[in-house]
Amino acid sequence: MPSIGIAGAGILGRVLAWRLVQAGFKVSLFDSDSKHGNQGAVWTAAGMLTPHTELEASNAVFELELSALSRWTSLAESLTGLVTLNRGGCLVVAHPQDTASLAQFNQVLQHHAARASAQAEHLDYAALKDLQPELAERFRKALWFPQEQWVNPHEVMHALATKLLEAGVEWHESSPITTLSAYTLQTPHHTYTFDCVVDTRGLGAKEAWQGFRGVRGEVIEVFAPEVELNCLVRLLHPRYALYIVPRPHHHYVIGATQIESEDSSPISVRSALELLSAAYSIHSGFAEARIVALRTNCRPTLPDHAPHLQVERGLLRANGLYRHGILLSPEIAYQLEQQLEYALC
C-alpha cells in the first residue's frame, strides 16, 4: 500500500486525501490549523458550483468547471448524509440602468454557445414572477440557469474531515511546513518519508511558482427573515458582480469583492457598504437583515488565473485555484490521482 504525505489540508487537499483513501492508499496530512480551524480560502467562500454564470470570469477554465460539475455529484454522494447538493439553479439579474451589462453577459453566452453543456433560459416579467415572485419587485427579466447548483463550504470541509478521520488518515495538525521536497516532508520538528509528496497548500506554496500571488476576498453573511429566495441571484453591474447565496433558515451569503492585494486585514467599510446596498437593491428584505459574519482572505492566483499542476518522481503540487476552488477541486484531485503512477515510479 503506497504512502502519500500531503501538505496543506484546505479544499484540495482534502478531497484529493478522501479519494485516495478510498483508492486504498495509506495517507497522511499536514496543516498549519488545527483539524477543525478557519484559516484558509475555503472559509470565506461561497460555495458557487456555476460555471455557466462565471462563464466571462472563466472562460480559461470553463471546460474544466464543467467536468468538476459533475464529479461534484460523486463526492456529495460519497458524503451522504453530511452535505447538501443544492440544485436550486441561478438567477443572473440587471436594474433597468444597467441592462447593457445584461445584454453583454448574454453576448459572452452567445459567443461560446459550442462550448456550454446548457443554455439560459430568457424570463419575462410573468416567468420571473412564477419562478421568483419577490425578485419580480424589482426586475422586469432575467435569465435563468437550472443547471447551476452550490454547496456549503464550511458542511463540507467538516464531513471531509469526519470521513478522513473515520478512515484513518494521519492527520498532522499544527503543523506547518518547513521544507518539502520528493519523497519528503519537513515541519519543525520532524522529517517525514512517503512514496509520494503532493503539495496543495495554496498561499503557503508560493515560493514554488514564478508570478504566484494572492487576491483579496471579502464576502457578508446575514441573517434575513423578510427574505424568501430559494436559488442562487447574480446582480451584474458596471463595476462588479455580486451574488446571493441562500443557506438554511434565512441566512445568505453575499460576496464578492476582488481586489488585487495580499491584504487579509478585515473587511473594508467601502467594501461593506457596497456589498450590502447592492444586496438590499434586489430586495428591500436585506433593509432589516443582521449582519452574522464579515470574512476576508486571499485566493490563490497565478498569471493565468488557471489552475497548474507540476509533475516529478515523488513529488506533485497543484495550485492557483483562484475563485474557482471549490468547484474546481474534486477535477483537480482526480487529475492528481492520474499523476500518481508517473510519481510513483
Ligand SMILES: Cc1cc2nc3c(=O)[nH]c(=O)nc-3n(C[C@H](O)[C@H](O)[C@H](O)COP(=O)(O)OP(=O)(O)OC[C@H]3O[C@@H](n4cnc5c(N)ncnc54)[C@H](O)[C@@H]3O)c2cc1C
Second form
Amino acid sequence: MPSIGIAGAGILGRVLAWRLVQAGFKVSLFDSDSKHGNQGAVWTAAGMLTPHTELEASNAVFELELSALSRWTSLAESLTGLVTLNRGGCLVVAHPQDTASLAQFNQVLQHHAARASAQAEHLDYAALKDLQPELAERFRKALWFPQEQWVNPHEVMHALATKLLEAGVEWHESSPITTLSAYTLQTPHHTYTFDCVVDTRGLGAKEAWQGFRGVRGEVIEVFAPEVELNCLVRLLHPRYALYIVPRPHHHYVIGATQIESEDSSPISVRSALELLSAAYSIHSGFAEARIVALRTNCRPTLPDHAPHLQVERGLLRANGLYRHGILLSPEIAYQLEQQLEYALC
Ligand SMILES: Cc1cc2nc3c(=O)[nH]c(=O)nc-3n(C[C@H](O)[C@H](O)[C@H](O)COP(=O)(O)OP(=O)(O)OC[C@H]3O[C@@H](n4cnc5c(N)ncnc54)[C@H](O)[C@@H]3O)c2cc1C
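For comparison with the form predicted on its own, provide the form predicted together with the ligand.
What follows is the entire complex, opening with the chain shown before.
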C-alpha cells in the first residue's frame, strides 16, 4: 500500500491518519509536540459540533458542517468505548434586557429557513423549566436546537492516539517539520520520503497560505458541583457570545473569546472577568465553582473563514478550519482522501 507522511498530529492530522489506516495505507505522523501535548488549537477547543447555532458566524460553511456532523456519527462509532458523542442539544438564551439579541438571532435563522434543519424550537417558560429547570430561574424563554452535539476534544485526541498506535502508525513525536515538499518531510536530523505528504500543521503551516492569520480564543474550565446542566447553553449578549459546554462530573467549559490577534499568551483579566461573570449571570451556582484550567490558543484562519485544500502530485495541504475544526475534521479528512488518487499518480 502507498505510504503517507502526515505533518501535524492535531485534530485534522489524527482524524485523517485514522481514515487512512482503516483504508489500508501505511501512515507516518509527525508533530513538534508530544502525543499528549497541548500546542495545537484542538487542546483549547470546547468541542461543540453545532452547525445550526453557529449559522450566524459560519453561513458559508453551513452545508459542509452538516455533512461533517453526520460523519461524526461513524467516527465516534469507530472510537466506541473511548469517546462519547454527546447528543444533548443546545439552548440559546438571552437576559430580559437583551431579548433583541434573541430576536436578531432568530431572524438570521428565518433568513436561512430554506435550509430546513436550521429551524429552532421556541420554548416558553414552562417548556424551558421542563427541559432545564435550573435555567428557568433566570430566563423566561429560549430557543432549542435538539440536533446540536459535542465531544471532549482531549478525549478524542487520546482515543485517536490509542487507535493509531494499535494500528501500527509510525508516530514521530517532538519532531518539528523544518521543510515540507512533494514526497518529502524533513525534521532537524532526518529526511523522510513518502508516496504522498499531507500538511495538516494548522498555524505551523502559515507560510503556505496567503492571507493566513491566527484568531485568539480563550476558554475557562470550572468544576461546579452546584450546577446541573446536561445540554449546551449559549448566551446572547450585545458585546460577546458565551457558551457553556458540560463535561462529566460537574465540569464545564466556558468560552470563548474571539480576538483579532495572533497572541497565544495567557488569558487576560478582562476576558476572564467577562467569561466568568457571564457564566454567573446564567446560573448562580457558578459563584462557588473552582477554576480548573485557563486555556488560550489561536484558530487557524483564512481570509474567507472557510477551510481550503491545496492539491499537487505528492503533496496535499488543508488549513483554515478556524472556529469549527473539531466539527469539520471528519469532512476535510474525507475530502483529502478523495484527492489522494490524483496526488499519488
Ligand atoms: C478557544 C477555541 C475554542 C474552539 N472551540 C471549538 C469548538 O467548540 N468546535 C470546533 O469545531 N472547533 C473549535 N475550535 C477550533 C479548532 O480548535 C480548530 O479549528 C482546530 O483545532 C484546527 O485543527 P488543525 O488540525 O488544523 O490544527 P491544530 O489543532 O492546531 O493542530 C495542528 C498540529 O500541528 C502541529 N504542528 C505545528 N507546526 C508543526 C511543525 N512545524 N512540525 C510538526 N508539527 C507541527 C501542532 O503541534 C498541532 O499538533 C476552537 C478553537 C479555539 C482556539
